[in-house]
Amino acid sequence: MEPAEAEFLAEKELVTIVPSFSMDRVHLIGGDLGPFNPGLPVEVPVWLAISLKQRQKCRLIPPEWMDVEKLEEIRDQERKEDTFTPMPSPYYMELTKLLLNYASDNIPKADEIRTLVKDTWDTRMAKLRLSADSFVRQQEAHAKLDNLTLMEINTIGTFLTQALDHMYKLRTNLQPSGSAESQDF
């Protein structure tokens, strides 16, 4: 899966906006949205929030977890634990990128948030590299991927599948062939 595909999936997540226009409920295949009333918060998918924000039709309210104090706690917890800790959203990295690129003026301390999310990502990637290295060295046959996000699995997936394929080829080449003809006459 490409990173753009993971980002596409993230755009279906709901965020809260405060519209500056009036509109009745909209019926879409994915569900009903609205009604939209000026000044009244409403939840919409990220893709719609970004579109409305670009047309200056709404103000975006950042997700509850997109707060400096909460992200500092998450980063510190991730650094402390040997295993992967649960993230506030399965699409935390993609949502951060999208919301900060298109609505940073609606997000307090946007630069600090960007840095904290990047620090958390870097910590998790370092853990993932260490886990993958240990996995390959110990010649494991399966791995537990608890608390990893789609983007994180996507990042390491190609490497792991290639490493497992090489390990399989090495193992099969080292095993004596059972179909070789006997030397006995």
Second form
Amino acid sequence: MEPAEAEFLAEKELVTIVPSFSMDRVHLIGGDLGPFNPGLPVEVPVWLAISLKQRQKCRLIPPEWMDVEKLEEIRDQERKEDTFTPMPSPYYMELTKLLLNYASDNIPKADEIRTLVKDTWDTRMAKLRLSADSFVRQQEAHAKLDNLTLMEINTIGTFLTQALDHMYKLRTNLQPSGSAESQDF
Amino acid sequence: MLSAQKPMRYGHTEGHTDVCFDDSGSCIVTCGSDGDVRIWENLDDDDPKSINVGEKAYSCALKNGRLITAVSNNTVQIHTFPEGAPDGILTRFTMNANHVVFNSDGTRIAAGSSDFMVKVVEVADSSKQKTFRGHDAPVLSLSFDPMDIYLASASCDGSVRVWKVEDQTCVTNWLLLQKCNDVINAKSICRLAWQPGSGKLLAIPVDKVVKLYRRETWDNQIDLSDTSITQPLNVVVWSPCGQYLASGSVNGSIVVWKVETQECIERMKHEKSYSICGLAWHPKYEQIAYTDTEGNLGLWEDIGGGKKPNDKVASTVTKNYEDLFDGDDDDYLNGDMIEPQSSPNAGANEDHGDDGDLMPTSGHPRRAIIDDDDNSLDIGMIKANSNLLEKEEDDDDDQIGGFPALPTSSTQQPFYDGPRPTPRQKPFQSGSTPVHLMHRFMVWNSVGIIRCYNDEQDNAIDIEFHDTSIHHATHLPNSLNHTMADLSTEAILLACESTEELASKLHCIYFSSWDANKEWTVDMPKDEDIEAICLGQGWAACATSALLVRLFTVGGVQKEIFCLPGPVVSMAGHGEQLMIIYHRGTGFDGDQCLGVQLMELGKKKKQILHGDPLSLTKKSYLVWAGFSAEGTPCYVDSEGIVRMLNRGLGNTWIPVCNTREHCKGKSDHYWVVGIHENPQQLRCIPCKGARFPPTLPRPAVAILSFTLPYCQVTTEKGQMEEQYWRSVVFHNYVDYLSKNGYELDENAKSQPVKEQQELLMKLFALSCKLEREFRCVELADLMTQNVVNLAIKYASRSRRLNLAERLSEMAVEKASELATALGDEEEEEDFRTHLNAGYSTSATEWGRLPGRSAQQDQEMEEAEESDGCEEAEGMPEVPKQRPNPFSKAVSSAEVITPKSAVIASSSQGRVNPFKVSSSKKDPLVPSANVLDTMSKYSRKISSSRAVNKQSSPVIKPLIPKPKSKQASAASFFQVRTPSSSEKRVGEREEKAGNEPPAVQVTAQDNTENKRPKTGFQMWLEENRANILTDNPGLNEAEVIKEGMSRFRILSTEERMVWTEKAKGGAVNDLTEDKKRKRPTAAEDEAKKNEEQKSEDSNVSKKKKPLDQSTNVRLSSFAFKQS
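Could you give the coordinates for the form predicted in complex with the partner chain, as opposed to the form predicted alone above?
Below: every chain and molecule of the assembly, starting with the one above.
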């Protein structure tokens, strides 16, 4: 899976916007949206929010967790714990990226939030690498990782599985090496 | 409770705080670990003045306009008060100072630092310093002797020392406290205090007691303690009179003792049990401000309140009594409560006379109000006043409760004890925040937002539209200093008050103008200030200080002027309507006395509300006035009650929402920005700890729902009643708008009626279940006719004969009302048009009937399903009622038509044959007409039912005890067939009117076996024998088939005769006994039941063999007819 795909999935998440136009309920395959009343908050998927925002048709209200204090707490918690802590949203990274890119003017302290989320992300990635490392080192057969988000799995998934494949190959080649060699030569 | 503990509020970030009052007691000053000093006008001050004094402030002291703070950069600073300008550094330490205090005249300060030193510095000349060395650990607290001779200090080394200030010698040294190495580790910060006045006593909080040491002898005079104190005491503070001593503990309890008697007179518990680290006694009133280590500020009011002795003797007696039972205190184990002890302090009052004694509680707030009168400019002040008044009321209540006849104490100046006038609330614009704010909302309404910035760099107005398609956002310079604004979809209206040079101006930006000039300005005459403005559709209005309302067109033409009976409070416009709220008079005891005018400025200008009194919650003031989006006047008072004009009840006001019920905290409010009736939405902004929102961060709108304050809304009945009346109230606008020539789509009109009738039907069903038949009739009175018919059906199905009968009477009455309403013109029209007219008037009702009734039927079914057998037994009741209206109908020929129409609707086409006969001249067409509507109706019902419940019997009264599968199949057949055949009948009749009516009747009748007897059935009964003898081998179905073909062969007249026979004796020209059968049956239950039984058996006998295929065949047969 590509990161772009994960982002695509994240765009289905709902965010609240304050539209600056008036429109009746829109009936879409994925469900009904609206009605849009100017000045009245309404929940829409991220893709629509971004599209409207780009056309300056709405103002975005950041998700509740996209708040410096809450993110600081999450980051500290993440640093404190050895395991992964639950994230405020399964798409926290994607949403942060999308919303901050397109609607940073509607998000107070956007830069701080960006840094905080990045910090959290880095912490989690470090943990992930560490656990992958110990997984390989200890030659475990299986491991359980809770609270990983799709994007995080995505970053390591391909690499890890391939690496494990390779190692498996190497190991299987290694074990019967004596007999195999003798047969080959 | 005699004393009032107000909820605490956020003051500073978490950490150590300190609190003091200013000299006059007009404000509370706090400092905290955020390094700010905040100046609070009162506890509800939402916008305290903040002075940043450093990174952390440890202690502050205030006297003579100087604010001394000990801050984290190890200095002791001076700031001017209340401006907050830095005024130099008094002294420095090598560590931070922990406590600073003033001496009694404010010329010197003492500071104790963590570097073990205590310094005394002249405020005027910081070079004159005295250093006190001797403590071996950080100094915790200090206290200046009021005589300025001694200085007491407490330190972490466990010692409390008294120093002679002059020569910096240690006079005495007690080892009282637990030793520790730093202030943060200290069990108690040991804020000790000298008794004010002569300084006879020094109070030191030592663990759980307050030790009082006598001056000079330095011996421990008294220990004050209380059982409610379970943790070490932190702070001690004397009342300004020196009689009372308050102490706060580390677990949040505050106790007040009367020193003389050593009795505890008040106890209080911090709401969250945080450690009290700051206590300050109000210099005049019996209030204590306290802060905790979490940065919260609290105020404890009316300490010792209501303890006025009403009789000296009595009080002495009580006092003695109390002395006897001193141990009573031990009972007060419940520290969570403020336990005022009724310990009269008469003796104290007498002894100490006027010297700063506790004053009677009720006197002060009033005085304060009058003092405030001149500067009560904004809502905050009014709020403050109303708070004070609230408090006052509490006092009064308490006093009345405690001492029925309250005499004025000898120490008091006599004061007027009657109601006090309330300061009038100032004019305001709805949806604006206070004018004094630098960044404020000038208006927030359903169109947009106007913000005003008024700071050093900028004085500007920002206009933003919710719907950017109306107009783009605009930024205007605010050179004229506009303070009022209104916004509509066509214009922006701004106004400013007059200044010394400039007159008060009204400024309008009419952006939807088609010419180039989009702005106009009007100057008010000299000495006339605009106080409120509003915009309507095509007009603008302003109310001025000259009690005038001036109307303008939106293009700037001056129009009418009229006088207001009193100073304006607020104005609002919507469409053609203008609402003005003004002061009708002076309110008393916190109430406002407001009046409201509502006028229509359209073609026919008229006044709808002629200055009626505006009902406000007690002791509240108006905070919002405006119209709902649909144009109904609404207003909101400071208690959060939203009221709306109920045009359906003679323009009265009805409370539709209590926003405070939705608030989480006590100091939270909802700031209303708009009201919508359809959908029912109260748009408002939640404000945490404030009455209005700040401009930044941009507040988000929340939606509240409306609730009428009906009783017992927890019960199903109450809930539905509330819903019903809410629906009624919130759809008054439909009538109003249509009366005023606005076009509304049918849906908007019919939707609410449908909703209301649905609720009524549910209520009806509920009352039925509860055996409240009288209530059922009352409910039915509110229903529309068709729903009454449903109700009749329901009642008859649930075997409430009496009820059903009464309801049918009511239905007849309703019908006749409807008929009279229809007017005389119909008499001239032919029958058909008459009927058409009759139906078209209620076209919407008819139109929407099917869906609803289907739904309701379903509900009823659900309700009924519990008692299955009963229903079947209950079925005879439907026919039973029919005769009643009929006989009446016959007697009064004039009313026949509408009545029969009603009945037709009630019995769903069953009566049609009767109709045919009753209107003999044109028998076919009208009946076809009625049938049309009715058959459609019943068809839809039955088909929807058929869809919903394939196998279950649907029209219950017609089903002969659906016990077996066969029976239910038969019933199914019965239901289905009429629908198809009736439909056909309708179609056929539309196509060709010359079809013999009997055929129609037959087709209908033979399929509609639900009818106890149809013409065909009767005929069949009589002729069955013949058929059977002719064709002996026939089974039931074949008999019927054969019968049908035979019946069809009969002449029209013959068939008519049968049909009319079946219809019973109601028909004028039929008098045979057989026809009498039905009415008699109606009167005689027993007989009827018998008949019913026989019918039942008949029907079931006949119907049993019929299966789906016969059904199909039958219908195809009927189709051939057309």
